[in-house]
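Heads up, the chain below is alone and in the form predicted on its own; it's given as structure tokens.
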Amino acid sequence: MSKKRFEDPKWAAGQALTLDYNYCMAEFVGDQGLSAAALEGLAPRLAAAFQELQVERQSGRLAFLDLPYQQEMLAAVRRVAKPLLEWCWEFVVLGIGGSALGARALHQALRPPQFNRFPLARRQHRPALWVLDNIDPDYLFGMLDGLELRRTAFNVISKSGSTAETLAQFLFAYHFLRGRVGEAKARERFVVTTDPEKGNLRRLVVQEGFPSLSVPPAVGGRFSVLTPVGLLPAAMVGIDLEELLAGARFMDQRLQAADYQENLASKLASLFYLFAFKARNILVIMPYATALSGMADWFCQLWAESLGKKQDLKGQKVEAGTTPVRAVGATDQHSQLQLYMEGPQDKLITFLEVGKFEHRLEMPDLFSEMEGLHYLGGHTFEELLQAEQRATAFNLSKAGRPNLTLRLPEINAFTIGQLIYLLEVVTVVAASLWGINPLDQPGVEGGKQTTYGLMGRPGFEDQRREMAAGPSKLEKYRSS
């Protein structure tokens, strides 16, 4: 077997993510920025955060940290994918939140936009990937109606096995497919990814014999992209899983080798945390690459659901967290940048910059008599996009608007693995600074339980009655 490129230390070092936070500092953005003393002042708390991280890792509570080393999990994904790849043209993910965003982010980052239409992809039996992450009936029916169902496989993803939206999608899709191909073949075309022992979906696997994969019990949904939740869809579309996990391992080793005050995770967590206390409660994540917009969406859930907490670990009211917003350069220079440049001083902007793109597209040197066109001739689209990112960062700093840049040398499986792992660690370190639990989500449980009651699920009658008691009051402020 030939040596994989990620096994070359020189290549790996050249693919390392780097951080530039000059434009966060007071010497560049004035009193809106941070002082070196403010960052240094976090040293004792960072030390405690990293010590806690190691303790929690050893206890197994932060099981996502060890996912890049799980070769058995990788083998299980390949076993399930192999027979599907012999016939599947359409691979559909039925999931929501952490069961969908990671798969979409990997696909968008590491496959061309029209990959599934390439003749080579068809010849290699690499299907199109569709992620159905909502229960809008028109969208759901429209997606299913356009598929070649005899060549379609479905991946039903819910760690708990009780996610109402995913179960509803499954019931409809299974009925839909069963009517086209029959019961036996329909059963073969659904792969269930869920808890290894508990939940409705695991019971269904045991009862009906659906092919299945397991989500490690100690890994929460929003941290599950490097489990079969994200890896099976990635395997189906031909993403190099070994390189992806190698990138995550590389970042893990970097974070452990570097001093806790100097590594990327501590710097990012410190910046995000300190600016929250300078009234910058909106965290904009702005990749200058369309391929990374899905990664930005994935991060928004990771950050919001992990850190938006009413109480700290002592039970005190803190209402922690900042609001993540996804923007894409250069697209959103023409939609959001005006607000960022001159609106309220409540945002910290994090750019994702790409050092080198896969394709070199040069602008033709035409229309020499028109200076407004001619100056572009001979330059590449990469140059233009990178110039726009640097110009935006610089002009934000001139306006006293703090911003930082996280740079990926290229977009490949190795750098995306690094990015995923880094942002997960950053989130946990930030939670430690806030003194909150990053692994639960109590704020969304009430809505789930009321929905169960409204839909008639046994055991949730009180929630239904509570909701039913409100309509007479609600009429007061309704307009026709």
The other form holds:
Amino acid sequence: MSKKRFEDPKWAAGQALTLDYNYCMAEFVGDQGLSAAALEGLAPRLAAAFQELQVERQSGRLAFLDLPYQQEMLAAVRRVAKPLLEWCWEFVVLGIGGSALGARALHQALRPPQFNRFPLARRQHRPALWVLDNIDPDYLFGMLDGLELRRTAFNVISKSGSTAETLAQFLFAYHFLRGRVGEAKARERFVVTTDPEKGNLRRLVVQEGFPSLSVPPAVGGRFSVLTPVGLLPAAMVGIDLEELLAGARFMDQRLQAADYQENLASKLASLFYLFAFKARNILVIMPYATALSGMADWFCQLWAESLGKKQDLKGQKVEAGTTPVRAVGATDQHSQLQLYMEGPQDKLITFLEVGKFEHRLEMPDLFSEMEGLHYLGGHTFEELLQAEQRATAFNLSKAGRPNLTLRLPEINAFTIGQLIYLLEVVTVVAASLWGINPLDQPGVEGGKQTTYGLMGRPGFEDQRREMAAGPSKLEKYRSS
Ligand code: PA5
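Starting from the form predicted on its own, produce the coordinates for the form predicted in complex with ligand PA5.
The next block holds the full complex; its first chain is the one shown before.
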């Protein structure tokens, strides 16, 4: 068998992600920046965070760290994908949050923008991928209405098996399909990805015999993109899973460096953390590549849900976290940038730069008598986009606005695997600096339980009553 490119150490080294944080430092951005001493001052806590990560990994609590090594999980994904690929033209993910965003991000990063509309042969007989991630009835109906139903498979994804939005999507899609193709056929068209033992979906698998895949019990939604949650949809659309996981392993090896100066995750986490204490409460993630916009959305959820915590591990009030915001270059230079340049000094901007794009598109030298067009002639779009990113970073720094650039040499499965793994570890290291638990989300429980109450779920009558008994809304605070 021929060697895969990621097995060549020289190729892999050339695909390593790199970080430039010059424009975070006081030398470039003045008072708004960090001193080398401030970074150095965090070194002992970063060393402790690094130790904690090793211990937690050993204990199995951070099971997502070992996912890139799970060959059996990969084999299980392939086993489920194979028969589906024989007939499936449309693959729909029913899920929300961490059970949807990873699949969408991978699809967007690693498949061409028009992939879903390509004729089948051009897609190498792979299905189009649709990710619901919501329960808006018009969107749900409109999505199903446009599908080639006889050739559609649905992947119901819920780690807990109890998420109301996902179960609602499932109930509707199942009923809808049953109406079109009959009960027996409808059942064959669903694959369930959930906990191996617990939850409503697992019960349904046992009871109804749906094909299924398991999410390792110790891996939570937002850390699950490298489990069947992300891998099955990715496999269906032909993403190279081996290369993706090799990229994640490559990053894991790099992140073994105990010295924070050598460790990309420690470095990034320390920058994100220190700027939070310089009143930079907004973390903008701004890829200069449309294909990475879904990765930015995925990261926003990971960061927000993991770090937004009221209490630290000792039970003390910390109200931790910063607010992640997705922007895309160059698009948002014409939307958000003015605010970043001159608005409140409350943001840290992280650019994702791509070294080399797949397509080399050159601007033709037309209408050369017009200087405003002539200067573009002969340059590539890659040059223009990179020039814009660098110019923006520089001008932000000139205006005393800290920013940093994480560079992907290319967009491919190997670099995306690195990026995913890196950002997951950064999040956990940042949580350790804040002294909080990144794996839970107690703040969203209240809303879920009140919704159960409002929807008449037995056992949640108190929540319904609690809301009904709250102060009545006042007319004076409504406007017609
Ligand atoms: O990251 C998380 O834990 C959440 O965003 C979940 O992914 C989301 O709530 C969906 O949960 P589940 O996969 O249990 O349906």
